[in-house]
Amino acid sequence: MSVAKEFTKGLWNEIPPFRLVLGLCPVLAVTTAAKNGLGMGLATTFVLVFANLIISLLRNIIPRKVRIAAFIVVIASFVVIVELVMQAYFYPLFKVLGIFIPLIVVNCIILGRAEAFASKNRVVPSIADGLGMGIGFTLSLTFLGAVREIIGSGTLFGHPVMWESFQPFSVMVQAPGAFICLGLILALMNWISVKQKKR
């Protein structure tokens, strides 16, 4: 495959949440405004670059025994430096966020794309690999956010954007709302996977 088609993928036709079902904890838990998803996202979309480099170019020297554990002390290093600069930088997106930053050591996407990816090719494809399911998963995150938070609270990005009298469907910024927009969406992008399918 080439690089682009590595990239490629993870935008949409294995886009993590969506396509994949993976990583569904912070992407139900932290998307009840735009802002947070999008933090997430890139914080995630860091950890998953950067470990899919180290753990390529580690993989002749990785025994296979403990290449797991190898896996997560690399991830690991990675959330530690998303932590400690979303601490010093982003503070109040880092409190919304709470236990879900240091979460993202036993992400299933991290891990997987480590495992399935990264310890198996070059670093040039590993690194377009991360990059790609990085972004379709921050897009995915952002996406769910902003229709939450536009339904459920009349804002985007913090900013109003529905006329004065709108009354805001306030269970789109509670746990049900984050079950019922991840549906809708699914039920969304299979019916266009479905018209695509047919031509």
The other form holds:
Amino acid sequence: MSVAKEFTKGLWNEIPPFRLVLGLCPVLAVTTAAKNGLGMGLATTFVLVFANLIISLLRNIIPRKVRIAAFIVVIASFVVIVELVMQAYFYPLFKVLGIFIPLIVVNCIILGRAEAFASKNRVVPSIADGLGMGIGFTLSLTFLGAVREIIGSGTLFGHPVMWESFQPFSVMVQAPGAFICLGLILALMNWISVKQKKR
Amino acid sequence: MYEYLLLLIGAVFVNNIILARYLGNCPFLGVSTQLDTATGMSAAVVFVTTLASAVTWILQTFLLTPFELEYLRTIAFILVIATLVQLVEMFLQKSVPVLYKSLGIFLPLITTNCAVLGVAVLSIQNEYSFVKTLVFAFASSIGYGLALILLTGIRERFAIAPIPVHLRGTSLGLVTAGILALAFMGFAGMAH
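For comparison with the form predicted on its own, kindly provide the form predicted in complex with the partner chain.
Full complex below, order starting with the chain above.
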């Protein structure tokens, strides 16, 4: 297994949350605009990479029986760092993301990668895995955020992109839009994979 | 009394924890395929959320705030919840084996259900009193159960429906949840 392969699998083959349907709450909640999706994605990537690094370093020290608790403590420490840094330097984004920053702790992608990958592999592949998954997650969130922002408020990263007489479809930036939009993207991903297989 | 009633209605219908606050979605989609599993999960969530919110409220008020350790809230809460779930599991196994049999397999899953941590953190952020925290946690988890059982009821019918192949599974589950959320938006304005 090459390091590059560990990195790229997170970008398409196992891209979270579209292929691995995990960690849905932040995906649905913060993607009301592309910018929020990007911010949340980067915060999660930071936690993923460093949690994978530390857990991979400690993989032979942590006893098997208490490993989940140990993983959660490691993850929670990095989440607190993200929380404090964002509160200090990115206050408006911190306000928008709100409760979903502390909830990075229970994002199943991070615990899932720690359990399935970092606790069994060496440091460099683990970092590559975390980085790949994190960037995949960031891309997905930004994409979903962009789609919802364009349809729901007619802007992209805050700049108007639609024609003058466009009526924003505001339900898209509310809860129902999040569920329906993500559901349709999953269907699109299924369609693409079926097409690829046929070829 | 009126105030508590509004809080109850608000948390069950208006700000439904799944359909309006987006918490606890992974198990929401994961276990919403069979009615008895969904009922078991709902019961476990009600039990653990209420208990965890009570314990974390006490922790916050008597330990974290007096010693100015608020920045440790996330770590402290998740540890308390994980320990609590483990304790509840051991307690039920020993003393109420019947209940353990029906809830047992759902309990470990609940640690990573963000609804539990989410409700605990929301009660602190909204500065609820102890009784209000209990009402809020109970009502929120009832709302969770309501949404989960409603979705399961709908998804069970999918088994006999002709569904386009690309939409099968999680995809249609999400779209259905979206339509349910749309219906729940009709409760807006009743309470908040």
